[in-house]
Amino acid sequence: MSKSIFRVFLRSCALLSVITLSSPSVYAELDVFSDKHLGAATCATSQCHGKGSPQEGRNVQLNEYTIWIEGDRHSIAYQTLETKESARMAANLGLESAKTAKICLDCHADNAPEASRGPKFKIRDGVGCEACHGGAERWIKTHTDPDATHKANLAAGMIATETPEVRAELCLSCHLGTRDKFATHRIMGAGHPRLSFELDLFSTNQPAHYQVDADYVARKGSIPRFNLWLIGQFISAEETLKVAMERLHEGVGIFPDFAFFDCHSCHHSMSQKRWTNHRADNLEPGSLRLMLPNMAIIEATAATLGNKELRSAIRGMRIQTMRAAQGPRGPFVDAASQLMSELIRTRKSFPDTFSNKQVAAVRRGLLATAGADRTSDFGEAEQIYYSFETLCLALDQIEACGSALDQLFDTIANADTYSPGKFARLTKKLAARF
């Protein structure tokens, strides 16, 4: 593990210890709570997924539960609610206890309704097997049959986590939020941290309880790291717009929900002069920038892969949406809907395969975009860093990228002291190098 990956791993663990961990919005589409959640203990025996080491000659490792309980931060999500910090947050929100409040359990546990809980279900299991794979009531017995197929398991309610779009929505329901479960500005004001996410890197940072071997590919297929990253960027932007259309104008009092805006537009020292017309996309000084950190990535990628007109169109829609976010709900929803439709169309237009030359060009394009001082928001700089590391991994160049990753990390290690100018100067130099 490189120094930079280790740093991101530590930062991710710190976030996950208090992050909004929720049941995925895809659940509503699948009506997953109509199937009972039997509890992690159902999967934990040595005859199932609780073995101490991977088993040879099987199509799964059978130590999946062991990996989850020993090293996956999701297994201790509920335990976070037992900390003094969570108790303080609950008190600030007027809640009796974080351990019993639905607003907390919906995120830090597999909070199935009472009628959908099996005999071994325990809320203290946190974000367990069925929080991601779906209620096991219908597939718990048949998924081990000699003639069982993945298609049949999915038909019985299992979640297709191997599908990038599904996995992205699943993860973002935790690391971004949904209409019903969202880390609002009020919740952040009570002490909840700012959320951040990048699909491939965050998947890498948690211990894999599966192996993408020939058998896995035969059953579920596979997707290159670059594709997973790219789809993750699009789904992140789409889901952000979707939730913003529903909740942006539901703030406290007359105000919008400030959680949708760049936190550091306000949360930095008044002595730091960050605003420029160039960085603000011509928004008026003092305006809050809608936080769409993935858009900088998408625009740069679209241009790099040979469609500068597409980048221009997307950028125009993004600016229109950001301006509309300054006003009433109707015009904002119209603008956001147009942008989201264009993102969906663009995502589906990309090919299934990319060459290493294209991946390297995208990496260089991201650095050049940042080097042109186009990433004023801290969240955008953070996504540039995450993406640079992911693409170095995709190109199997993580060691060669080591010093650059360390330099980039140093510029975003502290959000309070982040300098857009310093970040731009460094990324401009790195663009010439890579």
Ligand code: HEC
Contents of the next structure:
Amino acid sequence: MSKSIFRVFLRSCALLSVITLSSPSVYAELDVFSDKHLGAATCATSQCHGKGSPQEGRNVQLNEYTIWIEGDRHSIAYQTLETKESARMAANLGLESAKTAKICLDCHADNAPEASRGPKFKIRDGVGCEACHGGAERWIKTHTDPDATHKANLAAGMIATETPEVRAELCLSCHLGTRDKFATHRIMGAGHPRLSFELDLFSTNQPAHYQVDADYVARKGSIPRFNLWLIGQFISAEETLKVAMERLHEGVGIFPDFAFFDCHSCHHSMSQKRWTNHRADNLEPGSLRLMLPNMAIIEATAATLGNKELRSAIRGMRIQTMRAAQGPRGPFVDAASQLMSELIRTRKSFPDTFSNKQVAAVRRGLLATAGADRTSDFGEAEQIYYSFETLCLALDQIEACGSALDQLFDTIANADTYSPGKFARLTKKLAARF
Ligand code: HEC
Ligand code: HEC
Ligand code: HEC
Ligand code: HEC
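Other form of same protein, the form predicted together with heme C, not the form predicted on its own:
All chains and molecules follow, beginning with the one already shown.
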């Protein structure tokens, strides 16, 4: 081991221990396989979660399985591996079959190790109940007791899906990837779709098999949409940095893994000249842009909820990280860990409640950032679109936002023809309106 690599190794160990201490639930690596996974069939009977409609007088609806099997894409995640598209991808990657390849099953199913599978476990269930709620081995019997508490369920290994930080980390483990399972550029090159994620929007788009009513709030509390969005933005950025620190330099040959960079910085027509100095934050023309799609939003939010100095500090660290991403691992890990620590610190400094005035100011701030032509990457523009929609919902103004949302959607509907200039002109107009 060369001296410099050894130094980096020590530093990253130090970083991980700091993060674990400061934040026990997030970044202590969520372990969904510590308990046996009994299989969706265990939850599916008509006495349990398989009723046809929500039940009166019970604290949960008991039709969760029905909703999942009928309308939730997670229940067909394994079937996706049986399609021609997946077969082609597997052949391109030299895999025997997508249906048996660990790298596909890790995200498209509840791929518990053999020893953690109960008798009714079926891999065909795809992303089943226990892929999100944790192995039911220790709580299957007790969670139905009339006096069972949520706290006791959690102590028996249930995952705290109601906690935004934990939920974000859980969803991102597949919708972004982790050190151990990641949709590398090799997998993208074989034909896998690009991944994108926004915690509030994806939580809304997954058909809800729970109802946040008075009883729910008494047991679990309630999270305002704005808070869920805000925490999702931060955890997405933190997780992206974390996985990049772990995997960026494990690309093909001498190259880093291209999946960490803005896809369209390489995949766009050469006759479309996009580069400007301020759009690229002074990165050299022709450089690779590390994809941090949440950072423009976080910077705008830091200025609105914090102050301009905080925004400049975070922006400076982001640019340093993007520059370092073009070189060897050591300086990159240094820059990325500094940025990650600052994000964790900033996230934890926020209050629990926000006024509508603050939410509206954040919405204006991110439109203004985009309007100042600071978002050259498609992934950033897409996050601004998602976020504009979420913040309109948070303010209960979805009707008033309707035509603006349609216009904004048109600018990002086709990733191949996305034009940063057009996006900036429209967001500038919207910043004046909202
Ligand atoms: C074990 C991996 C895994 C976890 C954990 C996971 N997902 Fe997914 N999710 C997938 C896969 C794979 C698909 C695509 C399924 C398909 O179409 O084959 C998907 C699809 C979705 C879709 C549909 C997307 C679309 O384009 O229509 C939504 C919404 C979604 N997930 C939300 C979530 C949320 C919210 C969470 C966290 C509470 C979450 N997911 C956790 C793997 C996962
Ligand atoms: C890091 C997790 C991850 C890995 C690894 C992964 N996938 Fe996916 N895959 C997803 C998610 C999440 C989606 C849904 C994307 C969305 O709609 O936002 C998806 C979508 C797909 C789709 C498109 C589904 C549709 O109907 O639109 C196919 C096909 C697919 N994956 C096949 C594969 C195959 C084959 C492999 C193995 C070579 C694989 N995936 C590995 C997470 C992953
Ligand atoms: C993609 C992740 C995901 C999958 C798959 C999933 N859930 Fe959930 N589940 C959630 C989230 C997120 C919540 C809302 C937060 C919470 O209350 O913990 C939730 C809530 C619940 C609740 C709590 C309702 C309440 O009032 O407290 C029950 C019960 C439940 N799920 C059962 C199931 C069952 C049964 C399955 C399988 C058929 C399943 N879930 C599959 C993510 C998931
Ligand atoms: C550093 C430049 C670079 C970046 C960034 C990059 N790619 Fe690529 N991509 C390439 C190259 C080079 C090829 C190989 C092209 C060929 O074989 O003709 C390729 C091939 C592909 C292909 C296969 C195209 C084909 O003709 O079969 C897909 C799909 C793809 N990339 C998707 C992505 C996605 C999604 C991202 C972002 C997550 C991304 N790429 C980021 C350089 C890049």
